[in-house]
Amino acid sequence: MAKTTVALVGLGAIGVGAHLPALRRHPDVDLTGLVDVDAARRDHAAALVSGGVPTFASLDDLPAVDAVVVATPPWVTPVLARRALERGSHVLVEKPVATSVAEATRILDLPRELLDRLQVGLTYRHDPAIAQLKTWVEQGRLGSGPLLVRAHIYDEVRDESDATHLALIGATLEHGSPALHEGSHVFDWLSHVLGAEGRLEDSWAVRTAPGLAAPNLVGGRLLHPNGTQVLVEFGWFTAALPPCELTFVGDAATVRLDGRTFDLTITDHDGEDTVRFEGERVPRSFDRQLDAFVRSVRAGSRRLTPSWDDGLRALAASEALDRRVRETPATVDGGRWER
């Protein structure tokens, strides 16, 4: 069976750090296309794959392709989802796939079975330290009661060397605090480990200098179901940062995910353990990401996962605490960060 086509749209951080170097590992991917508006990032792409692969300044301008991986600022990726789609192609999309429920809607107002053709890229549900503790939940392993889950979300630090980095921050924040740009990866990872969505009760705000367009420091409370708690927090752009974690803690046990390695590590009455998986975080579960999209055009399936749905409503969820921290009246307050 011949290779599938597929084309990268978007060179940027997260474009050429994850995306290019999974799909020039993949054994069934035929790369054939760079595609990014900014001349120089095109240079750059074309650069790290020797040159052997074709740029292109639009998605207009690219030969028809099997599969289109979007991964641009989510300001701009549902147009260019849309037009991938209409083109005949599969397309990942990165999280979130918009910067709203209503502007997602709006622009990818397509029929389902164009729909249904795209895969959203909640990437780290494809880690195997998601499906553990997903299992351990599932099987009573914590506890058979309610939990209280606390997710402590920290990227991003601040350099003052790096004008670039500091741009770039300043724009997203622009278009919405963490909660909104991380927020989907997280309520997904909740959502599917618990079983259920959850509801938002409360949330707090701090912007820790005066010219951040939105706070840069939020959180929230939800309430599951079956009584669980769940407590999140974002965090972006201070000096240094706290740890990242998702602490599970439970009647019969504790979990804690580290949120930069995925080691799991449970303690209960008989002790402490911790689950170390192959590889490292990044790179592993983009390949498992790509490879279930690749698998799925490969087969023909008529619904990719996590699907369109799913990634609405993890932008819902990131949505809904977004404007509820970005109308709290935050610490410190100011005006827009002067780039």
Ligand SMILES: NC(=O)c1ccc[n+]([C@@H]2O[C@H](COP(=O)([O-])OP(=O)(O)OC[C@H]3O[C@@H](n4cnc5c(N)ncnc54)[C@H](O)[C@@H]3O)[C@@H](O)[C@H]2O)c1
Contents of the next structure:
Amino acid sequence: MAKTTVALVGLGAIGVGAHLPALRRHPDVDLTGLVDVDAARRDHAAALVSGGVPTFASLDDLPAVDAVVVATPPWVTPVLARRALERGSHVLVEKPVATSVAEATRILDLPRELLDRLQVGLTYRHDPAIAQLKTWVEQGRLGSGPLLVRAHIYDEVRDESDATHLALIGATLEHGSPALHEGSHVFDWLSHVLGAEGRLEDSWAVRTAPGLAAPNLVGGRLLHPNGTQVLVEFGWFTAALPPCELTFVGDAATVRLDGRTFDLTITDHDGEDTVRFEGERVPRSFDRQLDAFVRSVRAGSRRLTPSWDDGLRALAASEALDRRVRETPATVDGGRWER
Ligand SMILES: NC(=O)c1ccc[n+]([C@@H]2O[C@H](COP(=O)([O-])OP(=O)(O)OC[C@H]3O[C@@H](n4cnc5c(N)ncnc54)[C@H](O)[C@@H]3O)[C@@H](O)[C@H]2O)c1
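Provide the structure of the form predicted in complex with the ligand, given the form predicted alone shown above.
Below, the chain from earlier opens the complete complex, with every other chain and molecule after it.
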């Protein structure tokens, strides 16, 4: 069988840093195009791949391909995903699929058969650590009753000497709090591992500096149908960050998922055991995600997963928390507390 022709659209941090290496490693992929509106990004990506992969400034200039990976910001992504689906390609689209469910459904107002050709980049659902955690929860290894889950998601240290990063995070906050940008992955892990959606009960927000377009430390509490309580925290853009980790506390055992490595530590009456999976978390998950995508495309699967609906559900949960925390008034103004 011939290789699957794939183009990569969006040659920024995650496009070049994670998708491009995964595409180059995959034995059944023929990378036939690199697309970005930014000429410097196109040149940079082209220099990383041997064999002269052609570059394009627009998806519209790209010759027909079996599949497209879209790794652009969420305010651009749905338009490009729609165009790629209408051109007849399968699409692996980065999360979040848009900045809101309303935008996503307005722009991707397409027949179900086309939407089923889209896989959402809920990358870490493919990781063996998430699968192991789900198995432990399902088998009652943590206990048979409700759990307490603490998700502490911290990223994007503020470095005053890195003007590019300061500008990127500043602009990204204009489109939503860290809950919107980080939430898709986390809410997807939670509903996938716990087997149900949680309902947002309350929320809080802190702006650690004036002038931020959205609060940078935010959180909420979700109640799951079986009584499990989930306390989520998302934090960006402080000079130092607390650990990024998820803890699942049950009557019989506690499990800690290290947010950086995805090492799993389970502690119970008999002691502590740490499970480490082969390879580094990011390349491992991107390889597995791409492999699931390519295998589905080659097998002619009728519905790719994580599906468009999974992406919308994860976005809806992030958006609900983001909306609530953005309604919270700024608490710091020029160093003075506002009342
Ligand atoms: N799956 C993950 O683990 C993961 C990790 C990081 C980021 N992301 C997501 O990936 C997306 C991209 O993030 P990033 O950090 O790489 O952003 P980035 O800003 O570094 O890169 C985005 C790229 O898209 C290009 N672009 C913008 N409009 C375009 C258009 N119309 N046509 C072609 N190219 C266009 C930009 O020029 C830029 O090169 C975001 O939605 C982000 O949430 C996912």
